[in-house]
Every structure is written in C-alpha cells, then in structure tokens.
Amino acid sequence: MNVDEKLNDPAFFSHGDFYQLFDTMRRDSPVHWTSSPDGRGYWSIFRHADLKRILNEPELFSSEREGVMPAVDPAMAEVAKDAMGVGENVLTIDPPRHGPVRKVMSPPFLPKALADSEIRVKSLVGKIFDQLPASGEIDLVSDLAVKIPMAVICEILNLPEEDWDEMLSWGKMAIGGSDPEYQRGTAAETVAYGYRLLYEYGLKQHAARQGCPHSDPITQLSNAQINGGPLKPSEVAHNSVQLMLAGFETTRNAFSGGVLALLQNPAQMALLREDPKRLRLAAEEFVRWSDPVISLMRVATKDTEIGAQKITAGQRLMLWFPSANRDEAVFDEPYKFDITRHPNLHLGFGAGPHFCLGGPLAKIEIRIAMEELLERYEGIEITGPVERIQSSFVGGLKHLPVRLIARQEAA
C-alpha cells in the first residue's frame, strides 16, 4: 500500500504502524496532497504547529462547510453531512453562531460545576467497580472504560439507566461504522443507522423536556432562546447526540489506552502507585498517548498557505492528531510514555473555539477511575489479544482482556 492508500484505509489504523508513517510524513511531506476514493482528494496535515493554527482559525478553516468526519468516499460523505447534522451540531457550527449554542450546553462542564460533581462521579465509578466479578477476569474496555463515562454523561444529561446499553450500541455504529464488529451493511449504512437511532432518541428527549425546569444540557437546549428564537428540534437532537457521543467516546479511549500503556511500562505504573497525586499529570499523558481522535476534517474558506504550500478555497484538510501528539518539535522523547510529562501540549482535546467541552470532565473521570483501580487491585495482567478500533476517525481499544488481582489475593 502507498501512503494515500494507507491514509484512506480505516483498517490501517487498527493494525498498521501509522506512527511510523506519520514520522516520515512530518519530515518529508508535512502538508501532503492525498488522493481519495471520491476523486476530490484532500490535504493531509501532520505537524503540531499546523494543526494548532488550523484549529484556532475557524473563519479560514471551516467545520461547517462539509463537517468534520473523514469523508473520503462518496457514500460516507453524504452520510457524514446528514447524520451529524452539519451546520446544526455544535461540532460543525462555525463562529459566530458556535458560541451561543456552546454557551447553552456548557454549565455542567465549567470548573465550579465540575468541582461540585466530583463526589457524585466517585460514587458512580465506585458502583461500577463494585459490580465487577470476584474473579477479576474482565474486558477492561467493555466492563470499565465504556461504563464509567457512560454513567457520568447520562447522569449529567438526566438519561435513564435502562437506555444506556442501547445508546452504547448505537454509538458504536455511529462512530465505529468502519469496524466489521459493529457493521450492519456497509460502513456508510452502519454510520447512518447508528446516528439515526441516536437522533430519534434526541428528538424524543427534546419533546419531553420542553417547558421543563431542569438544568441539564438537553433541557436547556430544548428551552433556549438564541438570537430571539428557539432552536429547531433538529438542532436540539443533533446537539444531544453530540453530547452523548463525546461524553463516552473520548474518555473510554483515553482511559483504556492509558491503562494499557501503564501495563507496558511497569516503571510508570510503579511511579503512580508510589504517589497517586501524579494522576493529574498522568491523565494528560493518557490522552496524548492514546490519541482518542485520529483525524478531523476542515474546509478552506479562501485561498491561503500552510507551511509554504498553497491551499485553494474549497479544498479539504485532514488533521492527523496522532502525528501532532508525537511531534518531536513539541515533545521531548515523544515515544516515551511519561506520566510526569510537563508541560504536555497535546492536542487530544483539540484547540481553539471547538476545544472539547468535556475535556476537563474526562480528566476527572480518568483520575477517579485510576484511583479506584490502584486502591482495589495490587496488579493487572493482560490475558488475551488487545484489539484496536478499525477507524480513521476515532482511535482506541475495543478489547483489552485482563485479570485484576485484588489486594488480599496478592497478599
């Protein structure tokens, strides 16, 4: 496979050495024209500085023109635009419209609210650990990494527990539709199906919450007045879907990827056990190392240049986050997993106006989950094959079978 074929192949990101490819591209072709199956092509962007600039200039590099999902074949391009609600979903709205919608959704994710919620998060995480089998034989992804952020975001959104499993299965199809394990039909059909079910669920929530006094983000969206009028039902539904998906995808991938890195780097695990206060810095390294987002797309709104390369208005750009987060120009020893790394200028939560709203919450969840893991278990052993998600959109593990060794057992 040549470079372009690899970048267009979701399977490459589940088993290929994409970090090695990205190292080569940062050095030899940091702004690389990439042919794509839809015939349009796009610019692949690999350097940290270039990604950061693009993310900070939404007026020049739009999320709203065609959305942010990698859409390199015609079927997926149509699905990505319609399913995600491009122009209605806060992730795909450019400033100045972006700000007021984000403001309505933001109160539970602001510092004071997050500080107040820590006790509740700890309680939710504790209950999930309490339900683990006594044998300690679990899939760390499906039994912990998925359930923790699901419980927390659904608590914030006031969504009933009996709906969580269905929502999770819909989310797997919407975000990971290119993975055969989640597919129902083609990749595009799977993504469309998952998003449609989530969207319909969001519409039901909107209908039920109009006129309600609750303060959760979905209720606030359902009753908000922006620029003198309410949001359309489709806008509420699309933003509800975004909250659900962002709430559990990023955290699950960062947490499971961070635990795997600790198991592969026992000296770092020892440092963490020696002083759990290192968890605040460790959470940042979890995100940098695990790369919960592989790529996001932007569209140039006018002619410009990136790294002396001319970019024409209307051309697409694909931002490769794993490359930016291993950029040797920014990170000392980028291939060293270092829980004491500081500063840690990763782009795992993005940058600019679209910086991940739930990023601070994700770090709290990772820290509390790791505190529980270290407190309850003396050791962790990998017991089966580790599998990555087959996707060029989101990055992470889908299976990590382990045996948790309880403290009394180890003694």
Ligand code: HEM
The other form holds:
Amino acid sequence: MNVDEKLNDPAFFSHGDFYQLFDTMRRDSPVHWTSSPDGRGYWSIFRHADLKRILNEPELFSSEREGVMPAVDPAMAEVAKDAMGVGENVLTIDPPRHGPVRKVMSPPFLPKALADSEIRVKSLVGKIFDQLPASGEIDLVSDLAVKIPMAVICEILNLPEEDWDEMLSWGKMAIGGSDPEYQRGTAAETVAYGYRLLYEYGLKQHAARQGCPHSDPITQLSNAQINGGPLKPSEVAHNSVQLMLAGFETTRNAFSGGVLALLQNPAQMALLREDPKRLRLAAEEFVRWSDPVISLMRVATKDTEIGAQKITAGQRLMLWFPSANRDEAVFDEPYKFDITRHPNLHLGFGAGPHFCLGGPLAKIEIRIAMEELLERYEGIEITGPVERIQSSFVGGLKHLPVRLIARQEAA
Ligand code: HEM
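For comparison with the form predicted alone, provide the form predicted together with this ligand.
Once more the chain from above appears, this time first in line as the rest of the complex follows.
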C-alpha cells in the first residue's frame, strides 16, 4: 500500500503503525497532496503548528462547506453531509451563526455547572463500578468505558436509561461504519443508518420538549430564539445527535486508551497510585496519547498558503490529530507516555471556535473513573487481544479484555 492508500483506508488505523507514517510525513511532506477514491484529492496536514492555525481561522478554513467528516470515497461523501446535518449541527456551522448556536447548548458544560455536577458524576460512575465483579474478567471497553460517558451525557441531556443500549448501537454504526463488527451493508450504508436512527430519536426529543421549562440542552435548543426565530426541528435534532455522539463516543476512547497506556507503563501506574491527585494532569495525557479524534476535514474558502504550499479555494484539507500530538517541535519525548507532562499543548480537543465544548466534562469523567478503578482494584492485567476500531475519524479501542483483582483480595 502506498501512503495515500493508507491514509484513505480506515482499516489502516486499526492495525497499521500510523504514528510511524505520520513521523515520516511531518519530516518529508508535512502538507501532502493525497489522491482519494472520489478523484478529488485533498491536502493532508501533519504538523501541530499548521493544524493549530487552520483550526483558528474558520473564515479561511470552513467546517460548513462540506462538513468535517473525513469522507473521501464517493459513497461516503454522499451520506456524510446529510448524516451530520452540515450547516445545521454546531460542529459544521461557520461564524457568525456558530457562536449563538453553541451558546444555547453550553450552560451545563461551563466550569460553574461542572463543579456542581461532580458529585453526581461520582455517583453515576460508582453505580457502574458496582455492576462489575469484585474480581474477574471483563472487557474494559464494553463493560466500563462505554457506560461511563453514556450515563453522564444522558443525565445532562435528560435521556432515559432504557434507551442507552439502542443509542450505543446506533452510535457504533454512525462512527464505526467501516468496521466489519458494526456493519449493516456497506460502510456508507451503515453510517447513514446509524445517524438516521439517532436523528429520528433527536426529532422525537425535540417534539416532546417544545414549550417545556427544563434547562437541559435539548430543551434549550427546542425553545431557543436565534436572530429572532426558533431553530428548525432538523437543527435541534442534528445538534442533539452531536451532543449524544460527542458525549459518549470520544471519552470512552480516552479513558480506555489511558488505562491501556498505564498497563503498558507500570512506572506511570505506580506514580498514579502513589498520588491520585496526579489525575488532573494525567487526564490531559490520556487524551494526547489516545487521540480519540483521528482526523477532521476543512475546506479552503479562498486561495491561501500553508508553509510554502499554495492551497486553492475549494480544496479540502484533512487534519491528522495523532500526528500533531506527537510533533517533536512541540512535545519533548513525544513517544513517552508521561502523566506529569506539563504544559501539555495537545490538540486532542481541537482549538479555535469549535474547541471541544465537552472537554472539561470529559476530563472530570476520566479522573473520577480512574480514581474509582484505582481505589477498587489492586491489580489489572490484560488477558487477551487488544483491538482497535477500524476508523480514521473517531477511533480507539474496541476491546480491552482484562482481569480485575479487588483490593482486599490482593491484600
Ligand atoms: C476525550 C473526549 C473528547 C474528545 C477527544 C473530543 C474532541 C473534540 C474535538 C477535536 C472537537 C473539535 C471539532 C472541530 O474543530 O471540528 C470537538 C468538538 C465538540 N465536542 Fe468534543 N471531544 C470529547 C468529549 C466531548 C464531550 C464529553 C462532549 C459533550 C457533549 C463533547 C462535545 C463537543 C461538541 C458539542 C463539539 C462541537 C463544538 C463546536 O463546534 O463549537 N465532546 N470535540
């Protein structure tokens, strides 16, 4: 496989050594024209400084022209725009409309509200741990990592627990449509189906919440006025889907990826056990290390340059986050998993106006879940093959089989 074929292939991100490829590209071709199956090609961007600049210039690098999903084959490009609600979902709205839409859904994710909700998060996380065996084998991804962010985001969005399993299966199809384990038909059909089911669920929530006094973000979106008018039902539904998916599909990867890194680096695990207060910094390193978002797309709105490379209006740019997060120009020893890393200037949560709305919440979830894991279990051992999702969009671990050894038993 040549470089371009690798970058276009979601399966490469489940088994290939993409970090090694990115190291070479940062050095030899940091702004790389990449041919793609849809015949249009795109610029692959690998350096931290270039990603940061593009993320901070939304007027020049649009999220709204074609959306942000890395859809580079014709079938996927066809579904991506509709599925994600390009132009209606906050992630894919450019300024100036972007700010007001983001503001409506922001309150529960702001520092004051988060400080108040920590006790609630702790209790939700505790309940999920209570369902685990005192000692024994689990899949740390499906039995733990996926459940924590699901419980938390559903509490914030006021969605009932009986819907979790369905939402999870829709989310797997929407995000992991290229992975044979989740497929229903082709990759594009699977993504379209997953998003459609989530969207219909979002529409139902909108209908049920119009005129309601509640403060959750879906109710707020359902009753908001922006520029003198309400949001369309489709806008409310697409933003609800964004909150659900962003809420539960990314944090799970940062948490499970962080646990795996600790198991592979016993000295770092020992540091954390010695002083769990280190989790505040460690949560950032979990995100840098695990790279839950692998790539996002932008479209140039005018002719411009990146470095010495000319970019033409209308051309697509693919931002490769794992590459930026291992850029030796920014990180000392980028391949050292270091829970004390400070400052940690990773781009895992993005940058600029679309900077992750849920980043602070995700870090609280990771910290509380990790505290609980360390408190309850003296030992954690990997017992089987670790598998990654086949995705070049949002990626991470699909299975992490481990044996848990309860604290008192080890004592
Ligand atoms: C470790 C976990 C997470 C990671 C790595 C992550 C990553 C990201 C990234 C990279 C972006 C920027 C997208 C862009 O520039 O196009 C983003 C945006 C966003 N994230 Fe997260 N995210 C995480 C958790 C969450 C959580 C828990 C929520 C809660 C709902 C959330 C909600 C959002 C929303 C609403 C946006 C769009 C913001 C906007 O367009 O203004 N994320 N996230």
